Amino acid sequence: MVKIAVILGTRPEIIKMCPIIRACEEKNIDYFILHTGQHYSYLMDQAFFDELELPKAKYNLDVGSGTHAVQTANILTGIETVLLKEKPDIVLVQGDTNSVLAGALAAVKLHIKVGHVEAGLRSFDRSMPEELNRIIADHISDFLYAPTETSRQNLLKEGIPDEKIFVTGNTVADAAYQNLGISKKHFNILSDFGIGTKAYFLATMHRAENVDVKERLRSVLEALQSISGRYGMPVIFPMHPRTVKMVKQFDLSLAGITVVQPLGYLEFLQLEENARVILTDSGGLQEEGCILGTPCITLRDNTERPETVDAGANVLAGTDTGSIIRLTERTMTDCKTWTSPFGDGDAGGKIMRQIIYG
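Using the sequence just given, produce the structure of the chain by itself, in the form predicted on its own.
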């Protein structure tokens, strides 16, 4: 019987790993969860595990924040201690965080097999720390679970052997379908906000290259204000603490934008599903919007999710006010439908079957 270590450290990783954790539970596989504590506190994340109806992490390193070097080093040494004790057959990491980099490094140095979930994503922008993390993780992993054929081709172009690569779909699709069901059992966010289905815009913005630059942040806010007025629909903006801080520091106006406190994942899923358009700089929201059938306008100049653009679910607007307004107008009039490129919601099952049966 194979023994699996599931390593995660941020909420997006919890979300995208939950289908794998559920598959392990259903198949009675020997596994444990190691939570690095890269983001948030142990208590906050434990509430998140409970909300998603997931078992508790066996280990929590609670490393917290720090520079990339300090954080990665702390995670690396903590993971090594656990792996030496548990001796798993395979370590699974997901995505592009410092937890992924440290988890893959710790395992490979101990001659433990590494499986990288969501392998092969590329923004082709090495100024992004996430890009470096995923490239390194891909090149030292034994099993690369690529979500799409595009991701597979990225890996092949970098010289990774084809026999290491498995196109599985993306576990974000599994998670969206599974967790939306849980959400609807407990929440009715549209009723709480007094808004109708497809009668509002949903905005998020958190990336440093956007919110820490006054002109970029102001340009986006002005576009959101214009869009709300033009279409007579509210812009619901659950505002990240970093964004709140910079809006105040730059003394920018939020008139015409409905700013709300950051929401829990389950409530936010309902907002994504029912929005008319999502405007965001988040990679995860590009995927979830595509899966849930909500068009997305990405407030960035590049994306590591080009499949969403190819499918017709997403457009790149950057942060220019005029560009955002024009692309919103086009999106509102196109009313496109598309097929999600991220699979049928069984990525977690496919990954488990590959691990167990080869």
Given for the second form:
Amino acid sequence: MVKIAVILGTRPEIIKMCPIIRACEEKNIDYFILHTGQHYSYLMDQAFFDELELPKAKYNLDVGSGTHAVQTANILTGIETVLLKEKPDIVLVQGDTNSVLAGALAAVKLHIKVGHVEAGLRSFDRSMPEELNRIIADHISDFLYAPTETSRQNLLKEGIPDEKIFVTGNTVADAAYQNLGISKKHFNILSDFGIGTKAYFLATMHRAENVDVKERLRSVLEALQSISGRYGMPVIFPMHPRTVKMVKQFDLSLAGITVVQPLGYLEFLQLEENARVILTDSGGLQEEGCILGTPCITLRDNTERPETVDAGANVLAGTDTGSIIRLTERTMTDCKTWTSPFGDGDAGGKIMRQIIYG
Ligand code: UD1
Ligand code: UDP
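Moving from the form predicted on its own, what structure would you give for the form predicted in complex with ligand UDP?
Next comes the full complex, and the chain you just saw is listed first.
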């Protein structure tokens, strides 16, 4: 029987690997979870294991935060030790974080097969650490699980053989479909916040190129303050710890924005589904908005999820205050509907079947 190492390290990886972990549990697969510890605060990490009832990671490297080189190097050496001991047949990594880069690299050097979940995404902006991580991970992987035909085409254009590529949909859709019902049974986040359906904006922001640059961060916060006033609706902003740190460091004002701690996934899904508009620089939120039928304004100049823009679910605003306000106005008057390009919610099943049956 095939033995699988599921490597994860950050909030989105836990959420997007959840359908694969659940499939491993259901099918009694020989697998283990290796957590790098890139995310470690309770609300960025353990909260998701608790809510989603995921089994505890067999290994946690506890690498914590650091520069790219330090963090990646610590993950790389930690993973090598575990892989030498466990000798899995295949390592699965998901997405584009430093944990993914190090996980794929450690495995391929030990001649262990690598499966990259969410392969083939490209922003074509190599100044982003995520773009470098995903390009390298794709080129050293044996099995590339591309969420859409667009991502498959990106891989083919870079010379990756077609036999290695499997279009599966995105496990983010599986996670949303599996958990929305569970969420509604356990939470009523709108009533907790005292807000009405489609009567608030939902914002998140954490990308290094945005929040680590004072002018860009200030410009977005000003847009959010202005939008809230203009429409008389709250902007709910569950704030990533990186952003909290930078807002403090730059001494920026959050007046008029409802800043809350990062939320559990089950609560957050409800907030996304019922928001009037999502404003974000998150990759996962662009996808989830598109899946849940909530329009998204992306606070970036590019996206590796162009399918959401093509579908009519997402627009790129960058971080300019005026541009964000203008696109919000336009989005508020549009009444578009669209079909999600991210699959039917069986990406995890397709990936597991490919691993087991080839
Ligand atoms: C990382 C990923 C990014 C992903 C994001 C998901 C890389 C290069 N970046 O960005 O692609 O979109 O995760 O959220 O891999 N911090 C805490 N507690 C935590 C984690 C982080 O306080 O549990 C703070 C620390 O101050 C840390 C900072 O956030 O220095 C940044 O953390 P890091 O993991 O380096 O990058 P993210 O911005 O979280
Ligand atoms: N998310 C969450 N609580 C929050 C904010 C986000 O559960 O307060 C979830 C969200 O539903 C999505 C994922 O975290 O599945 C996105 O993570 P993040 O934006 O940190 O990373 P990215 O997707 O940009 O890599």
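Heads up, when I say rigid core I mean the largest set of C-alphas that superpose within 1.5 Å between the two forms. Positions refer to the first chain, counted from 1. Remember, it's a predicted structure, so these values are computed and weren't measured experimentally.
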Rigid core superposed: residue 166 CA moves 2 Å or more between the two forms: no
